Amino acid sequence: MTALLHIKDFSAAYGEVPVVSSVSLDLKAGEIMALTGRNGMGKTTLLRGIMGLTPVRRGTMQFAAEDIAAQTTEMNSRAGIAYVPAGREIFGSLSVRENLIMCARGGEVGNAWTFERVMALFPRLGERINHGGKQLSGGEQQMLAIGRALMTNPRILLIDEATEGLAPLVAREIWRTLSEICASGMSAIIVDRDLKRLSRIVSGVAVMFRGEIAFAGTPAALLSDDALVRKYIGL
């Protein structure tokens, strides 16, 4: 089957510091990935790069078998590309809905990301649906996050560090979210290093390590191997 996304030999820097160097990796249709490693390795990096933030140094980046690789971010989000950032960067003086609503964009008849669908996901943004993105909690901005993401109806949804920082509890309910969004079909790559509950929703890994893939596997594999996991990832 044809990549939706394919990248070969992907390098990226900040001024004249290298940050990413030479990453290959496929993503097919419907496929999960997680995308893991120490921090400062450079998994953001490629996230930026994949959605035009940072800009392509070197090699090849395609998605639906379209040169992207100079294409501005407004380009790659409208070609069906979506980006949870890190930092989440909702907009605080705007409320839950205007949050939603002003990034919604057409989808696929009957399986749409409708501002329904997505309070129907996320039950707890309905309980906050006119509080500003001040006045959320950190989990009920990923939340909001995640749930504007979806509303651009993407074919491809690129997660940074989904439970970071999150209370147990919290971190429970986005995983239980992030597998109903993989189940109806998403693409996606998610950055997280909660291998055991990304081992649930993910059938491949790639480990980033001084910007390089140190490894790309099955999540059984990395596992299995209690000295990679410490070596690369450090649990």
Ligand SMILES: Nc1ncnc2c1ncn2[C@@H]1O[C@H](COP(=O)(O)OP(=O)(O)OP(=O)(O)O)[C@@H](O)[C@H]1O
Second form
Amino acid sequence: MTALLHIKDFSAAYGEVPVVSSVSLDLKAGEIMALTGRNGMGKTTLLRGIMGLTPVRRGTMQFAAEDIAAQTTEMNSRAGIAYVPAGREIFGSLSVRENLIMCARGGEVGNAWTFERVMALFPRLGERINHGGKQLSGGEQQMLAIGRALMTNPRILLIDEATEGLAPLVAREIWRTLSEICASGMSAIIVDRDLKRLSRIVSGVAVMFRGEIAFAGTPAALLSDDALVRKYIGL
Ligand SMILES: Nc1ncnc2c1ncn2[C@@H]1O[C@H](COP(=O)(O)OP(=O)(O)OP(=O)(O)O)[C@@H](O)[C@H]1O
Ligand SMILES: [Mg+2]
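Given the form predicted on its own above, produce the structure of the same protein in the form predicted in complex with the named molecule.
To see the whole picture, the full complex is given below, headed by that same chain.
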């Protein structure tokens, strides 16, 4: 079976400085992968590359068997890629409802993410539906950013720093919703440092180190190797 996302020898740079080199990975439809590693190792740049926000310097990038290396972000979004950036970047001057509605795009009949379904996933957002984006807490903003991505009915979700900076209780709520989303058949790449939580929902982990993938395997294989975890993740 061909991969939903196929990346081969992907390299990216900011100006002359190479920050991601020769990254290869494949993600099958319905697969959930964790992307982790220390700060500044290239995780965000890789997600941005997939979304078309950072140019592909070298290599192959295919989504649903289409070459996307030269596509714009808009084209990638329409092809079914959704990105939840680390900064969440919700529209602060728009209400929760407006943030969600403006991103709506129809999905597969019977399995589409609708406004109602997003509300059911995040009851907290329902209570804040007419509040402005700026009035939301960090956790609520993250719920809104994820909800907004779902409203585009993507085939793959790229989530950067899923729970970074969130209080433990709120982080737990995000993990609950992520497992629910993943159980619905979504494909996803999730960046986070919480290996324990990640390992409950992903089938594979890729660890980035200085712009390259230093480890790719199962969460169990990574977690059972203390030296690897200490070197590449630093926990
Ligand atoms: N806009 C930019 N201009 C120049 N260099 C950048 C830019 N963004 C990131 N970098 C550099 O690229 C490298 C990879 O950064 P990137 O943000 O992809 O890493 P990361 O693994 O997501 O890190 P973090 O865990 O801190 O989010 C780092 O050395 C960073 O300093
Ligand atoms: Mg980052």
